[in-house]
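One chain comes next, on its own, written as structure tokens: the form predicted alone.
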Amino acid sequence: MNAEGRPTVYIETYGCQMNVSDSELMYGHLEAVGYTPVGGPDGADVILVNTCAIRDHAEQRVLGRLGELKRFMGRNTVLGVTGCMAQRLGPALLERARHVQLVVGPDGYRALPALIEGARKGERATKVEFDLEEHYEDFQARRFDGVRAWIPVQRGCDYKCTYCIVPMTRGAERSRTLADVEREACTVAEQGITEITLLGQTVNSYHDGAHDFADLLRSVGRTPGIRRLRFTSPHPNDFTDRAIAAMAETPAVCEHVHLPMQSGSSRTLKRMLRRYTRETYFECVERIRAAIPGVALTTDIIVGFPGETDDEFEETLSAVREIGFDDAFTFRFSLRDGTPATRLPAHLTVPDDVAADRLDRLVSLVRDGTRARNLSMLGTRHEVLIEKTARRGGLLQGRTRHHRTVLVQGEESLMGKYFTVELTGTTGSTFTGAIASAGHALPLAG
């Protein structure tokens, strides 16, 4: 309990931006019924670990962390696991971690207050049923960030890529109504937040029955007070001409697209069930670049997918060279129980040492390309939104519209404001810069 006698809650978040958003929803829901959020597990009455299941390493990390959290638990502390790992493992997680009392999937957060009260009485419970109507519209998120806001517009996924656990942990795709998203965007703007990121598993497949992704971008993009609009993660198949036109014609939409490629080989993409080819991916890139000159492109790439030959991997390397991504998130394939990839023949498995070598070569290629592009930008000026203090002492961290990270000298009072910044140096991935002038300076939100 805190000094006012209110129970306290701490949520530790792992995984993607959707998990960050879900933690904000849980904090807001629990605060509304009398809990006080705290910044650490020590002494908290309720500890929730909001989890990711996308790779086995993420789950092993959480299991290790659950063991560490024992030392923070008092006699009446409630420890729960929420999110995708909770959804995937369900009651089995209660057996694997006997000190855990609650296991709650992404559609069960409305029941948290009641489940916590039950746990105080010694009840151990799971809630992992899918609810295709749940969008938590009546929840007031307690946002971690006073400068940027994450707004979920879609939950679940219908694509069922062979390597991906998401359809099993987040269910079928469903979209919020445009009116609900508009309302939340207005609330965010009224709080002084000027940058929004729209979230969805395949965000550009958004459709509420009457409005598509293009409508969504245009509507949210004209919200008074919203200066920057981003979205993640899209699917290449869902970049319609309407959506690309909306991106190009809506001033708030930032000139950055994260466009997951996963592989540069059509044969590998077919085994992944990505539903596009190398050629159609390249065509999507060309359409986006034609509509938005200078757009920054980042991507996701998996190496070592079952059946990937040396030639197929070389096709991925050549795609990276030809497209010239600004950056890439790169991964070795991780087999997840329950995904269609488990049914692929065992002889297709890529040996660990081969996959590790391919990852090293890919990372080196991506880094070389990123560094070369960043060096060519030194001396140029860009609008930068100051977001937070950097890990390096005395510096602030901001981001350009193209999603490039820039470190500048300054006081914390600059956070939430826009400046024109000249890029003066780069580590290869991050820039240092000097503030040249203030843009339309905005007060720190929140």
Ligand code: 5AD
The other form holds:
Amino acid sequence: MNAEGRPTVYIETYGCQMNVSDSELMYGHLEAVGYTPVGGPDGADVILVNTCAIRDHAEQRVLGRLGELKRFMGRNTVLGVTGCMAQRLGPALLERARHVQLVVGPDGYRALPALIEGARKGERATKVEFDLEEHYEDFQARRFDGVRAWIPVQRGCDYKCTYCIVPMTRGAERSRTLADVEREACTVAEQGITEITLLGQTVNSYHDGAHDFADLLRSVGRTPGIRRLRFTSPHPNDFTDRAIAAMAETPAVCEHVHLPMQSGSSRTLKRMLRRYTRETYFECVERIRAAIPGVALTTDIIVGFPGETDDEFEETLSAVREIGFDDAFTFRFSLRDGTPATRLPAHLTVPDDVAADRLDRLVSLVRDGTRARNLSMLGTRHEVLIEKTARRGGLLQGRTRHHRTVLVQGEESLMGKYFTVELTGTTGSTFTGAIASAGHALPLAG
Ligand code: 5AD
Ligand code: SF4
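Next block: the form predicted in complex with the ligand, after the form predicted alone:
The next block holds the full complex; its first chain is the one shown before.
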């Protein structure tokens, strides 16, 4: 209980932005029925761990953390597990962790207040049914970031990439209506937020029956006060010319695309059921680059997918070199129970040491590319939005439109403001910069 005698809730979030956004929805929903959000587990009446299932490592971390959380729990503390791992493991999680009382999947958050009440009376419950109608439209997301907002536009995924657990943890794809997204965009803009990131598992396949992703970008991009619009993550196959034109013609849309490639080998991509080839991925990159000169491109890559030969891996390296990504998230393949990849013949498994070696080589290639590109940017000036205080000594952290992180010196009062910043140093991945002037040349927000 807090000082006013209201019960408190702490949500710890793992995984992707969609989970961060879901935690905001859960906080909002619980606040509306009388709970007060708190910043840590110590003394909280309700602790929820919002989990990710994408790789085994993500789940192991959560299992470890559930053990640690025991020491923060009093006699009446309710501990619940939500999100993708809850959906994947269901009641088995209650068996495995005896101090967990609730297991609630991504479509079950509406039931949380009732389930928590039950748990306080000693019940243990699992809720993992999918609900294709559920968008939590009546929830007021509780946002803790006053500068940027993440707005989900779609839930679930209809692609069936063979490595991926998401279709199993988040169910079939469904889009919110354009009107609902517009309304939320206006709400956050009225709160003084100037940057929006639209979220979806394959965000550019957005379709509400009447409007597609191009309509969505144009419409959210027109929201008064919204100066930067981002989206994550698109699928290469859903980049229509209409969508690319909407990106190019909507001034708020930032010059950065995170375009998961997964592999640079058409043969590997086929086993992954990505539905594109090396060549069509390259074409997609070309179309985006032609429409948006200087666009920053980042990607996700998996190494060690079953059957990946040395040659196929070399094709991934050459794709990284040829495209020249601004950055990449790189992962070692993790076999997830229930995914189609489990049905690939066992002899295709890439040995751990081979996969580890490939990951090392890929990471250094990506890092060298990022460093070289970043070094060449020193001395140039960019519009930076100051987002938060940096972890390092008294600095503020912001981003360019191209999604580069820049640390600058300044007072906290600069938070949420736009400046022209000269890039003065780089660690290879992030920059330090000096504020040259307030960004008055551009239309001010609000
Ligand atoms: N193993 C390793 N990486 C994975 N990803 C998704 N599933 C797996 C898996 N089973 C990666 C993909 C995806 C990113 C979010 O996580 O690269 O784009
Ligand atoms: Fe997000 Fe996928 Fe992890 Fe679920 S499994 S939290 S959708 S990254």
